[in-house]
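Presented as structure tokens, the chain that follows is alone, the form predicted alone.
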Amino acid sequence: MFAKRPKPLLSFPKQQLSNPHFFFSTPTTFHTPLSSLPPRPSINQTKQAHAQIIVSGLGANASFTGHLLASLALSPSTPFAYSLSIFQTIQYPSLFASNNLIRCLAKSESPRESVVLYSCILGRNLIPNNHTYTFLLQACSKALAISEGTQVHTHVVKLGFCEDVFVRNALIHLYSACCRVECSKRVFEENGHCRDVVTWNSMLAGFVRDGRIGDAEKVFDEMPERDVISWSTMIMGHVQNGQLEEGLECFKEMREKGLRPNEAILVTVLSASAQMGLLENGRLVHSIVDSLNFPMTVSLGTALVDMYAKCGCIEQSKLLFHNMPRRDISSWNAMICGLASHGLGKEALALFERFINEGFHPVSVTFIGVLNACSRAGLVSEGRHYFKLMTEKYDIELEMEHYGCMVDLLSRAGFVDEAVELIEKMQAPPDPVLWATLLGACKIHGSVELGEKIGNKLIKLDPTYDGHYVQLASIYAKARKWEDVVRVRRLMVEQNTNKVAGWSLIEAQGRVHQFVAGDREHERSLEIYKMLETIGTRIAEAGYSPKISSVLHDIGEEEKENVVKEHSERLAIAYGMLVTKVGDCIRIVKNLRVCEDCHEASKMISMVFDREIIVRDYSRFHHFKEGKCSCLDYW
């Protein structure tokens, strides 16, 4: 056993515990008034029963008071002071009463007090049982009290409770909560015959919490029995560690086995669907919520609002938000940020004002949404106002994201000097992302000299990141300074960096299809390129002219046109035209910002083919319809 014998635990504080018989009593059987309480009574229900006990003249009865503590221990929340005041009325508290006070304290905001009480129990020769250690270890877990928990572990060994499954489960959870997953593993592997589904789930959760998804998968595969908690832990583990597709696949497998998901699973899967922009998957989860009659809680409603907003259905998102029976600050933040990402700046600001009028206090994330809304809609004066408001009125500390929003707002609107001044006045060193944002504005406004200065600065700060080279080369390419383009690209090769491949996703026919530029790996590649030719011919007849100034190669005009027409989103749109019905919306998700030519082409396609095309790039949404884009070409 790896735990060592502890030093003496702390003494109980100076309270009414001086009587040597303070901890001894035996509960008796009774039927009223506590027998009428529900399994998990509220504090008010317990207080009503307490009042009846006092009115009946039984306030000093140790059995009634002990069971009153047991009821409190089962309540969703347990006030520390109230639990202790009840315990102190017992002249000779039993182990039963003491255990229930420990359990109450473990759930309270003062879980370490349970360790102090345990110390007093030992000092008065009251012998703990398995319940004592289960509740005590739960308290140590909540308090992240690894030192005290390790000492308790030695007592568990000494008194022979190592094979009690409930105590073992509490030990595994303790070490996992305190980031000692190897200790959890050792407890798990000892006495392998003493395991239940909770034991396996505790070990599974420990690996997930520690980011060891491979180990979690191994435990999951070896489990003799799985419950909904097992699946929930595994799904959340995948999603929280960025393995979104694996999380969705795990959810699909769980559903195939006929298990009913819990709310945590549904919220997690909605989050994964939102991050990937998979609308059909999100709609499936929404249908499950409806079919299983899940109550529309704040968490579930907020997840749905966020999912529809991130999957391009902002109207559906707004409808859900307005119909939510109850909202918290996260619900408002999700809606404000959703409106901002769709370029609906004025709507986002109006919602923020309503948020304030309803008595909510904004937090850091709220203002990220507000400032993003200003940036995406070019609302410069409003952005300046809210940037000032967040510090002067709401005393919110400025973070790098807030500066990023303001630099983006100012620089894209042409106030490049003001953006530079803002960066230079920052108390903390500016994040390279801020300079990169400014570099992007230099490309938009053709500021070659400033762009060159910032680009070289960024390359020195992080010579391995390919994006800085690409941005600088794009500025040179737009100015047709091909020698400088070649020089930057050569430097990029020398530093062993490569341009991140752009990709586009489209969800169709129950599958997710991914394309990269010039992709010919798709099973319907021949049809896709044939459709691409048809699209090219039709939009050219309608007046489309390729915008090829951003192509970095010093090659002929015709070759440049071929390069841009095979960009990943063009291939995804062509595939969408093949597999969707005439008039259906085509939805694309990109990992990079949409290029100028593809933006123009998408507008023309929406007009010529009478299709709505929604593209989510890494910055915002573009809704192409009838030859126009929702961004009004401000992106």
Contents of the next structure:
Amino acid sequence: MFAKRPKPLLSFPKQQLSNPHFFFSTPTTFHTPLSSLPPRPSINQTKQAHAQIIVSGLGANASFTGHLLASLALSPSTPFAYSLSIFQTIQYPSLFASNNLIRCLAKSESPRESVVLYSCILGRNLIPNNHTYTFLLQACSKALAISEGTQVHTHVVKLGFCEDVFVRNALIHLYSACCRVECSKRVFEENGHCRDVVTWNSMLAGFVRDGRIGDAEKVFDEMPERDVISWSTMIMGHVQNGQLEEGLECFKEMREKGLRPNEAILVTVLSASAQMGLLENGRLVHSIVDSLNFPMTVSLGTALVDMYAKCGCIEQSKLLFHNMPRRDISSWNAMICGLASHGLGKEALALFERFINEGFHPVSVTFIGVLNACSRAGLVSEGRHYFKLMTEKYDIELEMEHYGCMVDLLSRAGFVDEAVELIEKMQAPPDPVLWATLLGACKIHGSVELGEKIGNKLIKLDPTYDGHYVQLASIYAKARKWEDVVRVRRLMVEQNTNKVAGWSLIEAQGRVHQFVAGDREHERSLEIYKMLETIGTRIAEAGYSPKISSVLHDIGEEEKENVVKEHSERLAIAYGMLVTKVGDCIRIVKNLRVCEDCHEASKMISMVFDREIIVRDYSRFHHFKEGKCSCLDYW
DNA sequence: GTAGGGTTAG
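One more: the block was the form predicted alone; return the form predicted together with the DNA.
First the chain shown before, then all remaining chains and molecules of the complex.
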């Protein structure tokens, strides 16, 4: 019925699309001579079959040619020009051949063209079928052509394909790809009887893509059957939306059901373990990779390198990196950044040089690793050199993170004026984080005057963030300017700021134990505090005295000591001492930076109890061993 | 005679 319409329903933006006659010009010879096409090994077999068809005189047989197109549509690397040239040899293309050409277009670089071809189908009195719409909607999704897609939807309704599960699924996918998840939901809810696992997965992916994790979970709970794609969508949904624990929990549930994960799931859960610093969990995933005989692909290898580096096992990370059968730029980036986070600056720079010598071209992230490596190891002249190199030689655009590394490097090394100059010369308005970095350096160098200026500026910029008050107050505290400490603290209370609670976690006996300062919630709290006492006595005997300048409160010295003694990482270390064997390494992850006193205490604990303690703080790793820290007190 | 959903890494 559509073919009889004088004008097609669709109003395509023709100026951007091909001439419709292009598709149905019905030439009897090839539009593009076979010999002029560049050789593509992946379609060689199809070409050979094509040649056979021509040689055997079946070139004009529409059925053979239709099948040839169908096979070309299956190959992802077929150049569209080649498929088109075959299509154009058919004098009267059937719907079958036309559908397969739409399918070829859907996979091509110009999927939007498929609507023109569709329009030609209508003009040639061919009646589209369910296959036509599946391919056409797929093409509209790829082109993010919502306007054309919506018009195609009206045709679907008029032609009565609303109950075809393939067409419905393609519609749900189209709307979610074009950020119209409410429309996806409407299609999903209409004809509710007509659903299969793909329908549910498409709706699930739609909510995930839109960040509606709650709705996605509801769909996931309600779906009558789940396949590996349902699980991978849900796990990735959690992880990509920052719900790391939920992602790991979902993975665990999947494993309990006896399902085999795919590579994407494994990479995602490795990433979640890495972000949380959960070494035991990461190791478990690694053992699954091995036991299921997954090949060590670039993605899996990179995820493992990243996980071990972020969980404190830099040696294991290096070993895996060097044994990777193949690496890509991300593998190198992960390794360079990993080395940098462990303070192995020189090693990171040496690896970067090897990377260049092997012919790789660095990207923005590579330089974040390189500049971080310089900053964490105090390599000032190297930092200046690479900062220049990235723009002048590699033409990489400077981003806020690069400035962040440079400001940190310069100001911490004492070149505060140079850092200020760098910020002031920036073309884009500087992120307050840059000033906050400078403020941190002012604390290290005891620059009260500049710190005061920057601190007040930051407080004015964001009066609700407590971090700026804390930093400024600790600058005053270090200078023993208690009146100012009290004033800033009072201001902080008056402004009703949002306090970021500090926490530390430790994995032990298959569980994650998280502590906050002064925490008494843990089931073994009494023993933990007893252990804290023992630790305190033993390290005091060895010559430790508390560094309490980081304590804000205008309280007595003794009380200050108690406050730092109960910092979250002390509680985590004490718990670690309770539950691990003598000589075992204790691994802690915390969300804030290590305070000066805890850093000193950790060094002493490592010596007195002969324990290696590895702390991942907000910005880097600290390996405490035999009374020393890998950061050499430079952090 | 043709079909669909999910790809990770600082």
